Every structure is written in structure tokens, then in C-alpha cells.
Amino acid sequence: MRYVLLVQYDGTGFSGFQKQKKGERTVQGELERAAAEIFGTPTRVSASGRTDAGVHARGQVADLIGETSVPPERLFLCFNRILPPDLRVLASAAAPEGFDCTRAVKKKTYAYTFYHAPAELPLLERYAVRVPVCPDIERMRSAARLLTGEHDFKAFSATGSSAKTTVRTVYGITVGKRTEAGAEIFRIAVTGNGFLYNMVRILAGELVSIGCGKGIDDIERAFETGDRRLVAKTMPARGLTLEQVDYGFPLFGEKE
């Protein structure tokens, strides 16, 4: 039987989702270790997509094949008895017939969190990045509108991408702000049909830079030329969280 899992993890201690040849600690490796114990046989775990080292996930989706007498909706409890505390399966279910958690994705939402404060705040630093200048949120929102839609995002991709095409559709970008403990905390949420390597972290960097005074016209030139030099540097991984994976239908019912 094929099962689907709703997975959450703190990416700080992981070298990304995908297993590495050198034996680094990965999310896939931990899930497969637990699955082998549950099913009694080596089991491959696939995900909706890879996350890089240090990137977190609130709602990653994974699937795997195995045989057990445990009801599908209670399988997550078996995983959580084995998994380390920085990785949890929040829900489990039987996968629809022919389901592939990677190819069936319709939309994904990532969020990037950063803050402005006079000094680094230890209670934020694990999941957010401090910026030295407080950006203008209205400039960021104006730039976000230009980044929405179908575009060639080649300039917003890091080298090493294996994507066959660099055209992607961004359905929406929201920029929010709250004040907490003397810090201005910003959250950029990006929903799209797929993302290039480091694309969301580069988009976040561009929005921060524009909020701090960078020219907004560089966005159109970047789309036209694909020149990576026109846009900002990649933001650090720890501010990024995979929030949600949308398949166009609920996989886990109310728990989703």
C-alpha cells in the first residue's frame, strides 16, 4: 500500500531533505530509518520536493510504500515513536490510486521571515534573519506585485539548477509585518506552481533590498535578460519555511 505523510521539521540540524552520499543527517534518511523499523524492510520515502540544508517545513508531504496492519490514519503515531524530536509526522493516510507526491503538486507556499532590531535576538535567530536596516514595507509590496504572474525567473535562480525550463508562475506574494519584543518582524509568503533552486530566498533578498532603497526597475530587466547580477543576494536558509503543499484536493482531511 502507498501511504502519504504530512511532515514537519526544524531544518537546523539537517543537511536538507534528500539523503546525501557522505552520510550527513537528512530528513529522508530519518524517515526511511523509521519506515524500515515499522515495515521490517528497507523503504524509500519521496517528498513533494527537496528542501536545502537549514530550511524548515511546516507542511511537507511525503509518500512511501509498505505493508502493515496499522490503519493508515494511525501510521503517523508509529513514526513519532521512532523519529527524533526535530522531525514529526503530523498526519498519515492511504494515498489515492496512482498518486505521486512529487508530480501531483499544484501549488506550494513558502514563507521567508526576517526582522530588524538593534542586535540579534536569540529567540528569533533560529527561524529568522536579522537585517541591519528596516525596509519600507510599501516598497516591498509594490515590488511583490511585479514579481507575481508567469515569468522567466532565470535571474532568480542559483547556479546548479537542473530545471528544464526557468518559467514559473507565482500566484501571489504577501508581505506582512508585526512588532514583537522591540523587533519589527517581516514575513514574505510566496505561492507558486513550482520554484527554481534558491528562488524564494533570492526573491526575498530582492524584496528586502528594494525595501531598503534598491531600484525597482531591475526586476523587469532581470526578467528580460536573465542576468543574475541584477537581483539581490540569496538570503540565508534558516529564514525559509515550506508552509503548504496543495494538490487540489485534501489528502488528510481536517488534520491538513
Given for the second form:
2 protein chains.
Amino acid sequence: MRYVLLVQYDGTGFSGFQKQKKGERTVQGELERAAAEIFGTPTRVSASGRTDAGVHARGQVADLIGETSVPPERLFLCFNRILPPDLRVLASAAAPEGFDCTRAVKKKTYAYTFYHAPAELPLLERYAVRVPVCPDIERMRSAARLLTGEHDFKAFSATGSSAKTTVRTVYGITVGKRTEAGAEIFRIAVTGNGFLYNMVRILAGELVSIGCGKGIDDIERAFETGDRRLVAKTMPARGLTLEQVDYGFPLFGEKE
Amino acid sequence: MRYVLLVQYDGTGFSGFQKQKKGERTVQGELERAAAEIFGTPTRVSASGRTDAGVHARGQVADLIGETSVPPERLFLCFNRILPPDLRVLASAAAPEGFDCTRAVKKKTYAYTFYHAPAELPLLERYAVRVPVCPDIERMRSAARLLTGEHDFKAFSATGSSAKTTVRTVYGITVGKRTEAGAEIFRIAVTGNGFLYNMVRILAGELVSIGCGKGIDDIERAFETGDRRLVAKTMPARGLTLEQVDYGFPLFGEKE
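Requested next: the structure of the form predicted in complex with another copy of the chain (the form predicted alone having been shown above).
Following is the full complex, with the preceding chain placed first.
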């Protein structure tokens, strides 16, 4: 039987989702170790997609095949008795017939959080990145509108990416801001049908740079030329969170 | 010259504010180590009040006496070059004549954060505590009104507390709630003229318990009898943050 899992993790202590050969600590490795204990046999766990070292997930989706008498909706409890505290399964269910949690993805939403303050803020630094200049939110929102839609995002991906096509559709980018104890905290949320390697962290970097004065015309030129050098540098992993994976129907009933 | 510092820390890695004899890692210890390096002489650093092991601070206020040619408003930068990443000075200034950051406190605000979810949430657990039953917010708000005002809070403090009087004034308690990825996240903010040992963590526990069905009349009986056993147990330290210390005038100019 195939099961789907709703998974949350603090990425700080993981070398990313994907299992590494050298025995580094990964989300997949921890999930597969727990699954092997629950099902009594080596069990492969797949996800909607990988996340890099240090990237967090609030609502990652994973699936696996196994046999157990535990009701599907209660399987997540078995995982949480085994998993380390920085990784939890929030819900579980029987997968729909023929479901594949990687291929069936319709939309994903990532959030990138950064802030401006006179010093690094210890209560924010785990999940956000400090920027030395306070960006202009209206400039960022103008740039976000230009980045929305179907485009060739080649210039917005790490070089050496092996994707077959670099065309992706960004359905929407929102830029929010709140003030807390003297800090201006920004949150960029990006929803798309898929993302190239490092794409959200590069988009976030470009929005911050444009908010701080970089030419907004660079976006059009980057789309036309595919030249990575026209675009800002990749933002650090710890500001990035995979918020939600959307399959076009609810996988976990009311729990989502 | 006396300086005041606005200090933020993630309490997870500290054995509280106050320096310990056994050489445990404390906020005061780290600040005094940095101050000794900056001023070239052993320097005592005091705070508005102690925080317990594991308690966080967004806006703790500290003071110290030292001589340096660095302008008071830039002294915080010297500290941040030395301090560990979980402790930062956000602003510095010359203290007013005769100022004492412990005795001059007018009001303090603490926040306690907890949440209800089907499992512990790795992205919340560092600064919040999971409760197994979802409390009723209107019951909590009714209880918060009863706790507001001048009362003898003896029953709401850890036994063995050495305070001369157990009468304190709570100026206000707000109970907020937001929903995030299926979790109900609650934040209790308490402002008072001072707090007994463990008082905010006990108040938070009592509000959660009343929200989950404990009799609201227990509050009046606890005020009358001072009996600690009538009141809920102390909540864990990691949900508590010292948000703000108020002296009745701005210490750091615009930076506050």
C-alpha cells in the first residue's frame, strides 16, 4: 500500500532532503530509518522534491510503500515516536491510486524571509537573513510583477543545473513587511509550477537588490539572454522554507 | 561613564542571565567578557532583571560603567564584534544621570507562546510549547481579565521565592491567536510593574488550564489563600520571551 506523509523539518541540522553517500544527516535518511523500523524492511521514501542543505519545510509531502495494520491516518504517530525532534510527520493518509508525490505536483509555494536591523537578531537568525540596507518594498513589488508568469528562468538558476527545460511558470509573488522591535521583517512568497536549482534564493536576492537600487530592466535582459551574471547572488539557505505543495486535491482531508 | 545597552538573546544555549559560579554559559558572563575586552578592565554588567535558563529576550536592558573614546551610540558595534551569535546588543547610549537599570524599571512585558497541532512542530518548538488540547480563547480572555490589576500573586510564584512582598500590579494581559499550516498558535502578552519568580510561566499555565476546562473560580481562591497548589503547573522556559522593558522615557532615542 502507498502512503502519503505531510512532513515538517527545521533544516538547520540537515544536509538537505536527499540521502548522501557519505552518511551525512539528511531528511530522507531519517525518514527511511524510521520507515524501516515501522515496516520491518528497507523502505524507500520519496518527496515532492529535494530541498537543499539548511532549507526548512513547513509542509513537505513524501510517499512510501509499505504494509502495516496501523490505520493510514494514524501512521504519522508511529513515525513521530522514532524521528528526531527537528523532523516530524504532521499527517498521513492512503495515497490515491497510481499517485507519485514527485510527478503529481501541481504547484509549490516557497517563502524567503529577511530583515533589516542595526545588528543580527538572535531570535530571527535561525530562519531569516539580515540585509545591510533596507530595501524599498514598492520597487520589490514592481520587480515581483515582472517575474510573474511563464518565462525562461535560466539566468535565475545555479549554473550546471541539469533540468531539461528552464521554462517555468510563476503564478504569483507576494512581498510582505512587518515591524517588530525596531526590525523591518520582509517575507517573499513565491508560487510556481516548479523551480530550477537555487531559483527561489536567486529570485529573493534579485528582489532585495532591486529594492536597494539595482536596475529593474535587468530582469528583462536576464530573461532574454539567460545570463546568470546579470542577476543578483544566491541568498543563504536558512531564509528559505518550503511552505506548501499543491496536488490539485486534498491529500490529508481536513488536516491540511 | 554609565552606558545602557538594548540586548537580544536566544535563551536556548544559556543557563539564564545571571552569572553562575560553576562557569556555566550565561548572558551576563558573555556580556562581561566582551566588556572586559572593550574597556580593558573587569566590568560588571547589570540587567533590568534576571531571566531563567532557556528564557529568551527580544528587548532586555542592561547597564555598565566604563571609559572609552567610542561614541555611546556606536558602542553596541564593539560588543557585536566579540559576542557569540545567539547574543547581540541592538543599541547603546549614555545613561541618564543616576540611572540604575534594575531599580528604575516602570513596566515589563513578557510574551508566552504555545500552540495546538497534531504533532510537535519543528519550526515552532524552539520558541513555543505544544499543548495537547486546544484551549478556548474566550475562557482564557475571561481569566486574563480576572488576573489583571493589583493582587497578591503569592500562589502564582515558585515556592521559596525571596521577594519581600508578593503584591504586584498586572497592567494588562492580551491573548492572541493565529492559524498557520494547520496549527493554532497562541501568544499571551503580560505587562506588569514586576513579576515574582516563575510568575509569567505559572500565569500562562493557569490560562491554558482554564482554557481547557479548569474552574475559573480558582483564581479568586488562589488570590485569597496564596496556595500554590490551586494553580496550574509552571510552563516550560522556551515559550517565554522578555519583550520589552519600559522606564517611562526612551533610553535609545529613535532606535526603540
